[in-house]
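Starting off, we have a lone chain in the form predicted alone, written out as structure tokens.
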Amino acid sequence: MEFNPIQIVPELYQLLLIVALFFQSLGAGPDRPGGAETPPAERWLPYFAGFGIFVNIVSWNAQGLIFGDVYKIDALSQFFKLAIAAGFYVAVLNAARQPSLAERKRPDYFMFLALSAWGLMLLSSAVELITIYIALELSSYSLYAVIALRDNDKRAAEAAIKYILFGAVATAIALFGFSYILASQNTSYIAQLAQRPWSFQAQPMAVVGLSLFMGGMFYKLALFPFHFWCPDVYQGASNETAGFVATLPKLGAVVVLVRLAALLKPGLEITTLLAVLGAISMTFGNLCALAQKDVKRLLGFSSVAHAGYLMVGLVAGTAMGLAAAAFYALAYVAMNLLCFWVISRVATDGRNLQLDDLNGLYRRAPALAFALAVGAFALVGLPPTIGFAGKLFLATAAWNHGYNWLVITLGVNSAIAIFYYLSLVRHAYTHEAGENPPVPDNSPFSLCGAGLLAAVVLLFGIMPSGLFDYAVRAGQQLLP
């Protein structure tokens, strides 16, 4: 197909932001004597990141298969690119007032965030395994740098080292799996792999290879047993950085898993493996979260559980199942961005919040307390939030497709999760603040951001059909 630059306008626009931030990082700043003053990145970047959402909306209907058929612009890729652009915008706004980041490091920090988001956009359209790997590493390398950027906190360096080491292992496993796939199936294009057999009896090497290659995506998703880094990195990184790491990379992992899951059918060995790992992940994550007092560690183990929930849609083997997984990934990003927004606004000094730090929040910041309650209710899956709609779509898509036990496991784990998610609300509304509680940010910027995110979580919980129907159409395009 003839290449048309209009097909990749979102990627080109994101690349322009990266170039602009790169030159800003090279320019002289206020702390460099004799240099010219340059506008801080946090002043102009939010406007341009917000305009990026409009750019993605304009290119919503673009389609094509370009660059030697390794890059596909379709409904699924546009769905995730818009979600990544919106998530990047919120992450930039959230980090604009980051107290634990030195002024001279801010242009580099935002450049790495933009570079990671760009890699995730490329990952959304990659339909060839090596292209997927390169895009995945491009998005990951940027995060290796930003996790350590937290002034006077050794936990950030420890978190960065753990993320790099576990990431290197996951990368090696994925590449090893790729070699098995290429040797057994003689192609690395997903469209051609869809025509190959994927049973262990017919292609044992291919089954092992695909399982290992998916390990790289499991790492990003924090699915058991690739979850070890997650709570430690969330705890060690700054609140704003943890908010980015906890959300956008999950979208990249899910879009690849959705494309690969289209190769599978219920009952295959790989599909059963996904179901088993999903059940273990949701159970392990929820049980560990029950014992946490650090809010970010709690959300870290929560993400392990939610990675398990996503497997429910992937094993269904239907367009509705793939759509449910895509929709729930978007719901997860919205719910967690809301929670991390509140955490960042409460911890104005950059500290890690303990559950007791939320005591009496309804008195100190009523709007933030309400937003936190909305986020917690959504993560539990209570109506009328987007979390309820997402879990409902997952359960209905997988029921009667051979994995009813996994749907039941999802329901049981959702009940377990009530105890620790609602403890956030309990501390905010029923406990009184102790001595020297954190002074929340009650500025219009803080309250508007919390209100808008809470509105998104509620709005798509009340009216999810339009977005879900589009996700179903995207899923139908993937299945033969």
Given for the second form:
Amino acid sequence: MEFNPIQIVPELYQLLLIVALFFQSLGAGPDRPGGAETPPAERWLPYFAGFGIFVNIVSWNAQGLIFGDVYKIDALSQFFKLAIAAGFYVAVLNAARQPSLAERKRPDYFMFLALSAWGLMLLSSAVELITIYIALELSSYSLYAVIALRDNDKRAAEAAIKYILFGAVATAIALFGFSYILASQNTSYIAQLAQRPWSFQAQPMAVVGLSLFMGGMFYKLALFPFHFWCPDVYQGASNETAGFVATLPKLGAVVVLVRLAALLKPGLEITTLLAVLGAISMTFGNLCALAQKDVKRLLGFSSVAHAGYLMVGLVAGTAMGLAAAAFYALAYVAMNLLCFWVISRVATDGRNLQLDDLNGLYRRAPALAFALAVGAFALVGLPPTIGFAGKLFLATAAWNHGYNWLVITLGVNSAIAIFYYLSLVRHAYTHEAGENPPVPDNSPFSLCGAGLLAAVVLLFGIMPSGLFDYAVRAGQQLLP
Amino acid sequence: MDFGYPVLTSLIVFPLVAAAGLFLIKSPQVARAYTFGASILELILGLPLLTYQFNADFQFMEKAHWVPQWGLEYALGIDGISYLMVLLTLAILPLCVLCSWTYIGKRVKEFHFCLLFMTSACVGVFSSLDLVLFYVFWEAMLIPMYLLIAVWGGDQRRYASLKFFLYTLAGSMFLLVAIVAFRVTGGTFSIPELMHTHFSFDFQFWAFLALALAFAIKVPMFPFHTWLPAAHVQAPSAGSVILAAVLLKMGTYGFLRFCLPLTPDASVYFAPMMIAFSIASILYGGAIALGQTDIKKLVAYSSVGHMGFVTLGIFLFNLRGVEGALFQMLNHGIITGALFMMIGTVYERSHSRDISANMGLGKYLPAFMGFWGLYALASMGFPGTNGFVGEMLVFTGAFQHSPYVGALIVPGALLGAAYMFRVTIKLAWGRPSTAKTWRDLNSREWAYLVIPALFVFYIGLAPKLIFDVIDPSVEKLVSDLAPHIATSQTLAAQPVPEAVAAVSAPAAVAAVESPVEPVNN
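One more: the block was the form predicted alone; return the form predicted together with its partner chain.
Full assembly next; the chain just shown is listed first.
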């Protein structure tokens, strides 16, 4: 197909933001001699990031297969690009008041965030394994740098090193797996791979290779056994950075897994492997989360569990299943952005929130406490939130496709998970504040953000059909 | 019939709108009055429900697409089984507002917000005809109830609220899995349509277990009852009232609405087990209630016993049993709700729920004691009160089913009299009296205690209207079940071809219906 720049306007726009941020990071910041004339990045970036959402909406209907058939623009990719742009906007707003980031580092910080989001956008259109790999690296490398940016905090440095080491190993595994796939199936295009057999009997090498290649995505998604970095990184990184790391990269991982899921028919060994990993992941994540005292660590283990939930949709092997997984990924991002927004606004001094720091939040910041309750109940999967709609779709799509035990595991795990999500609410509402509680940010900016995110979580919980329609359309393109 | 507005939807939406309006109000006193006004308005909005037709169809139906891709529908409607529960929910709300007028001193707005939210969710549970919609309301009501206990409760409120939440939500997860299984196997989420679908016995077996677990926790049936005493004792007065009057009914309503019509064969198969658990609940609840020193705990355990009568009535599968179960549901809501309000009333005077701190009230608070005596008598099933009608029907059904079952629950009724008399005697004449300086009921307390009393007598003396409401639905439920009972009995006797079972079915219908006529109420 002819290449037309109109097709990739969202990516170009994001690139433009990166370039602008890059030039600003070269310029003199306010705390350098002779500086102060450059406006800080957070003054203008939110408006432009917000405009990015609009750009994505405009290019919603773009179609095409370009750059030598490695880059596919379809309903799925546009769905995810819009989600990434919206998530990026919220993350930028969230990070704009970051207390633990020096003024002069801000342009660099935002540049890395934008770069990572750009990598994820590319990832959502990549339909060829090498392209996927490159896009994945693009989104990961910038995060390696961002995680360490937290004043001179040693925990952040530790988290960054862990993230890099884990990332490097996962990448190496993925590349190794890729070599197996290429050797046995002789192609790296997903469309062609889908025509090949994927049973262990027919293609043992390819199955091993694909499992390893998926490891790279599992690392992003923090699925067991690639999850060990997750709680440590959330804990070590600043609240705002954790809010980004916890949300957008999962979208990238999910979109690739959704594309790869076209290869996975129920009953194949590799599908069963996914289901088993999903079951272990949700159980392990939830059980570990029960014991956590640090809120971000708790959310870290919660995201391990949620990675497991996503597998339920992927193993179903139907368009509905893929749509449910895509929908759930979006729900997950919305719920976590909400939780991290509240965490960042409550910990205005940039500390790591303990559960006890939430005590009496109800009195200090009623609106934030309410938003946190909405987020927590959504993560549990209580109606009428988006979390419930997502879980219902996952379970309905996966039932009777050979993995009923996985659906039941999902149900049991939701029951386990109640305890620790509820303890967020419990501390905020029923405990009285102890000594030296953090002073929450009750400015209109903070409350509007929390209110809007909570509204999104509730609104799409009550009326999911519009959003789900798009997810279904995307799913049907992959598995007609 | 058209009233110019969707009745059930407005009953669900109006409390939510009113709850949102609460946030514009500053003064606690105004918030109370406002909520009371809203609750009256809610009752007025519910007036069209009085045009209910006495038949077995779903009425006041409303339908709209919700998520068409998954066949989710916003479908509402009520029949004889849910009608009374909806009315009960509506009627309880103003009483709750009145009985917490001075009881609740902190976070008054939020308290009333929870009450209104609760009402909306409860009406939703009883009127939804779509499994997912039902589940949404079922879960939505957990959050305000959790907050009612956790924020406004007693000393151990955190423990009690957490236990309540974990227990019920754990049960609901199985309900969710069952709902998904019904959707995939039956092809729809619509409850009326699923009622006409036949499921294989294997499927019914597991679906019944999942449903029954969720509902048994909610009822609560022995041995899943341990959350109830904790929750009741710690909850504020109005919380206990809603918990006892409405929430527990959701469990038994679930049995009637889902287990019996959707999984009839499994219900028949598991009936002996459910009957055994019910009898255990009756005897165990009564025996434990006998030993309590905390009045609220005593009434809470008595609830376990009374709800045992309800589940027993349901799983007897005969007309009188199910009628009795529905009566008992309504009666338990009225009587136990009233008893919890009275405990709140006396707690405001003594600041203790211990029997020893509330003795000798007869001389100083005659009006209070009079009401207490009335509700205590109704609770033990004294003739002339509504409690008698329900218990009588369940007894009739039990003896029809089997004399042994009937004989086993007689001690349960005796226990009911024993523990109620024990606490009433101490409250009225116990020495030393702690009540010398207390004032008797004021007019607000009179108001919220007189209204249930009217219903106690009305249903006790003239239950015909209630029979008219519930009978068509109950008859339909029981006659739909009859072929399954026959099938399972024939199959148990010897493996026979389907045809024989089908032939024996009409006979079974007649067998179930004929002994019913001579029973006099």
